[in-house]
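One chain comes next, on its own, written as structure tokens: the form predicted on its own.
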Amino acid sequence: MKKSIFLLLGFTFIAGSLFAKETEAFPYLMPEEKPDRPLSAAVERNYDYLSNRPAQNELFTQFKYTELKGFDYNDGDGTVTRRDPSKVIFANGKYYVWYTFRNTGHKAIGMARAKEATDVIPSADWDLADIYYATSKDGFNWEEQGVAVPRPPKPQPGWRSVTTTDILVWEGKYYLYYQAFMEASGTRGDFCPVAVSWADSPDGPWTAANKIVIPNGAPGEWDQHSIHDPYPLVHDGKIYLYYKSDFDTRPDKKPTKVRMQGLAIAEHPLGPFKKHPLNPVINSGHETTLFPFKEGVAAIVQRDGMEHHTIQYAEDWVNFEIAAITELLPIAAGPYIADAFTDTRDGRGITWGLSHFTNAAGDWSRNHSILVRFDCDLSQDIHDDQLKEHYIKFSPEFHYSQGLSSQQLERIQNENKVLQESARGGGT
């Protein structure tokens, strides 16, 4: 009878021990490294970002803005616009950056209305544009020098427009990658190749190289009409130059295209490139914007597409994963790379860029665009405890500022009027 009853304890200790630790909670204190036992797909996600707490995370930051001195806007009357800034590089003992200017003495009139544009009247803010540059002793207080690469004649490409430039430093002498138009936007949507200027100084003179480094797509292909925000970096000896399509038009659909960033590689800055066979390799954001972090890059992913309001990390420079998600992300954002193009296994990381602000005016019949600093901690050097704050705190009149459309309201109304009808009708 003793042994049964002992036989009994024992069953019922043991059944309650795997029973506790079948049903056990997760532990209060966070495990650093994933722990090996279930997980609901939202904590097993948890421990694929970088840290699972957003201050300890490298590739999680907030951005603060500064407006810039040394740029004039014609009081903001839209015929003067500056937008698009290049990779901010230092050299000759000052920063050095480039962008997209746009000075007609007439505001553009819009895409939409893009056949009615004419040599002097541009159709969309980018539209008759040449590519000046800049520079500045500390990258507030900026002295503009002129142009660096002018709309060459027709029918060169980027005899309409040449815009969203970017700087590429290589053996010694200095490539500009950009946007060239040979009709104005909107004409047949936004489409452009990509072309190349080189200098053996950040001054110039540039040379233009006269054809198109990275053609767009074959009919068909996702890259066919558009290749944007030409963005090079060196990796294993070779420029990655990243760059952003449009494609999937559908009137039906809002919004009625998708965006997407591809990668093209060569081994000389003037081709030839050879698209990636995995392109898109990112599958949201609008301009593109990528830096080396430790032995990968890292890419802010803003405004277009599922994972936009991200920044994501691919250790192969191919395969992007989401790193982070935050808020305010700067607008296509030229940021300062000490180590861009020195092949580094060890990316830094960034802390300050230009980006712009599209509407400055806050008034589309004055619309154009202005250059602004960011700040940031994007960074293996520093941590800025007020930079790795995991949230905005948004005063009530930014939020009404969001407030409902006049079609909106109506809508509310009668549906509120139908309910009342309806109550009125079935005796309630």
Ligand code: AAL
The other form holds:
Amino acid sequence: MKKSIFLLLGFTFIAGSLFAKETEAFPYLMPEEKPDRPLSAAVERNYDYLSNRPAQNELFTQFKYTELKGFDYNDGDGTVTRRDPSKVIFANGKYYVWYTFRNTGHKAIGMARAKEATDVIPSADWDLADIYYATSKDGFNWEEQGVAVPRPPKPQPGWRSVTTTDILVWEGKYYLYYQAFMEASGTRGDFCPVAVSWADSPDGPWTAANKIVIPNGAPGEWDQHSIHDPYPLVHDGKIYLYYKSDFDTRPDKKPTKVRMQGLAIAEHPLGPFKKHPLNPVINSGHETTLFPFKEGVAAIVQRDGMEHHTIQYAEDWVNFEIAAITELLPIAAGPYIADAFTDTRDGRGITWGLSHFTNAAGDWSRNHSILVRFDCDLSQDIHDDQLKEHYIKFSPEFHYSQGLSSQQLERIQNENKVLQESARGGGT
Ligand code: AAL
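Would you generate the structure of this protein in the form predicted in complex with the named molecule, following the form predicted on its own above?
Every component of the complex follows; first up is the chain already shown.
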């Protein structure tokens, strides 16, 4: 008898407490840890982030931009472009950056007119380019040093254009990976593999390996046409090289192609690189920008794809999850990452780097890109409240500048007309 009473009391207590939990409103002071109670999917998800508030989320940040000094763009006439900066490194007491440089005395005529391109008239903004480099003492004022990797002679990979480079420092040597075009971009598409050059000093001289180190995929594979934005980091004693590919091109869709990021791993800078079987490893983004963070790697995922405008994180360097959603992200960013090549297990994160603005003049007839500095707080070593704010207030004028097209206005007016006609006809 006593036992059954205890059992009944116990059951009542459990049922009561469960019922009580279900009926209690979510508390005013949000629990720091996920509470043991029924939660909506959205609140469940809110506890998956590094913090349940953006300002305390180490992988949330806003970005601040500063115009750089030291680069001449020929009054923005479209004949000179600098774009797709590498990561920034610090050596010999100064910062170094490498980037795509075009200056053939002509403006780009556009990828659609690639067949009219010549050996001085570029098709795309990055056609007929070389890899240049610059140095700086403060990251704001830069001194262009000149060419690092010129286009090699035919038939070496990159004879048409060498672009979109990134730097690896490995066992005291320097390696520049870059897109190696062997046709004017736009001829078939933005098609290219990746090649590499190396040097004993960041000031060169650079020796081209004269071989493709990241080949295009086989016909029918996602990365069969383009291996873009090579981006090496050191992890687990190996070279983890992330890259982008454009694929699933369907002219009837807008945009006509999908952009995702892949990973290739090697034990030596000249390869062989083995593509990861789970490629693509990031489902969005337009260029690759990543940095070691704690034991994993973080990625700035901007511009394209279902998860653009996010900062993502992969503890295993392969399986990425959204860590934060943010705004005004740097395009084609090359961060300064002090521990990019140290094989760290406690990545400290980033606070600045260079990125670019394409079509900087807002005039496609003189299309050119410019380099810019960005600053952020994606670092374990600083906490800048101003960079942890959110909701950049764009002016009414800015919003009006994103106005309706004539087609959209016409659609709306037709809808109004149909409504008014149905009203006259007695419709509701
Ligand atoms: C960039 C990068 C690659 C593309 C082109 C130049 O943003 O994705 O380098 O080929 O655009």
